[in-house]
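In structure tokens, the next block holds one chain alone, the form predicted alone.
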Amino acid sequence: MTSQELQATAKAMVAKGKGILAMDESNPTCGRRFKKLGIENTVDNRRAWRALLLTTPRLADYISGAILYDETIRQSTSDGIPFPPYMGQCGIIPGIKVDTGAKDLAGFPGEKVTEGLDGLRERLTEYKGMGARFAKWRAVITIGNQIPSRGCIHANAHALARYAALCQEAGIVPIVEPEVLIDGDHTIDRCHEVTSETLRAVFAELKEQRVLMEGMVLKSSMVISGLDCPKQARVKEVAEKTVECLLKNLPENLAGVAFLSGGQSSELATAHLNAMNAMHRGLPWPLTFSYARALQQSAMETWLGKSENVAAAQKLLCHRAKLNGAASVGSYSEEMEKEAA
């Protein structure tokens, strides 16, 4: 894939009115979500759930691409069509999670570094052959007592940049995801400070590793109050501080930003994205979504592992995707929440 092809794919991933479905949960994570709903965590159930998501009618109207897990990219629809070519037929770009998870960072208690660089070049070649056109790597930054440290931020920033460079070498668009976790009692101002420091470090490393900005997508957390903060910032303040942070730290030639929901409710994640786009027109890059639970949760609660619930679950998923598609252009309203009912 040439630089022009990388740019074209990245642009399609953040196309107007569309976002990215994150369905790359590891088997243990998927199992924990299943367990809460009484769904057995088996290969067949995981395949059935992912097939439900990808075969949802009209999903491609609002979803540009979907991030798969290693197990999922090797699976097929009930008709025997492997997921990547099926997605291609539907107009949804196949993506793949390639990191191997956040592990304890040696010498830095309470902090993590994401691993998975060993053998990544070879894995990317395999995934490319299976139809993947973009990839994702997630780093986690925790706000707490005297953390994050500079060492943690820079270790993760360097890994993200090396991953991104390897992706582009393989002809795959990298999604770069430095997630500042919502857990904790920190204020929105503290989140702003940490997010700014993290983004500065990440983009400095990306530049050092000669990553093509036009051929990558940033998956960013929003600037938001910690879950346990006594004073929760309102929607307008989250939108203002998030956009301010991005304008201060992102290059203008970046292909786009796709926000993660990071533990927010489905409705709040949509409202925050909408406020950013409604309040700020003419930004250098599109602001869209790459949600997992904020797109999937209501559908999973309806499905419950039963084939007779598939149609109803798909209806809810498509509706949630439609609302976020509207939010990505600033045209969402709370009244739209009632349409599915």
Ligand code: 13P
Given for the second form:
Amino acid sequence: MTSQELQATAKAMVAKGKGILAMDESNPTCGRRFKKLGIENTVDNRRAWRALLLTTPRLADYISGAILYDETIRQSTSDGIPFPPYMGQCGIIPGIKVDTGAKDLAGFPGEKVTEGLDGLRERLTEYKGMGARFAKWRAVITIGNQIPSRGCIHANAHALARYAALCQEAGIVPIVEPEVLIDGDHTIDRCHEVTSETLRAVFAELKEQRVLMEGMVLKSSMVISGLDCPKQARVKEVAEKTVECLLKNLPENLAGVAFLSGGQSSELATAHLNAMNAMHRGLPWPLTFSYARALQQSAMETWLGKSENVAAAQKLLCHRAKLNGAASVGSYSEEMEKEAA
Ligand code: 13P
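Instead of the form predicted alone shown above, give the structure for the form predicted in complex with the named molecule, please.
Below is the whole assembly, all chains and molecules, this chain first.
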């Protein structure tokens, strides 16, 4: 793949009015979400859930691509069509999570480093052969007493950059995801400081590793109050501080930014994205969504593992995707919440 093709794929991932569906939960994470709703964590249920998501009518109107998990990319629709070609037919670009998870960082209590570089070149070749056109790697930065450390930020930034370079070598667009966790009682200003330091380090490493900015997508967390912070910043402040932080730290030629939802409610995740786009026209890059929970939650609560609930769950997913599509161009309003299904 030439750099033109990488750029074209990256552009399509952040196309106007569309965002990315994250459905790459590992089996244990998927199991935790299922368990809360009394759904058994079996390979069949995981396949049925992913088939429900991907076969949602009109999903491609609002969803440019979907991130799959290793088990999922090998699975098929109920009609026996493997997911990647099925997605291709619908106009949804197949993506794949390639990191192997965040592990304890030796010597840094309470901090994590994401693993998965060993053998990555070969795995990327295999996934490319299966139809994947983009990939994802998530690094986790925790805010707490005396953390994050520079050592943790640097180790994660370096791994993200090595991963991104390998992806582009393989003709796969990397989604670079440094997630600053929402967990904790920190203020929005502390989140701003940590997010800024993290993004600065990540883009310095990406530059060192010669990663093509036009051929990658940043998946960022928003600048937001910690979940347990007594003073919760309002929507406008989250939007302002997030955009300010991005403008300060991102190169202008980056293909785009797709936010994670990170434990925000579905409605807030949409409202935050909308406020950023409504308040700031003419930013250097599109700002859109790459949500997992904030897209899937209401649909999963309706599905409950039962085939008779599939159509109702798909309606909810499509509606949520539509609202986020509107938020990605700043045209969402709270009234749109009511026109649900
Ligand atoms: P959430 O939107 O649920 O945070 O998930 C996005 C994601 O892909 C995390 O890596």
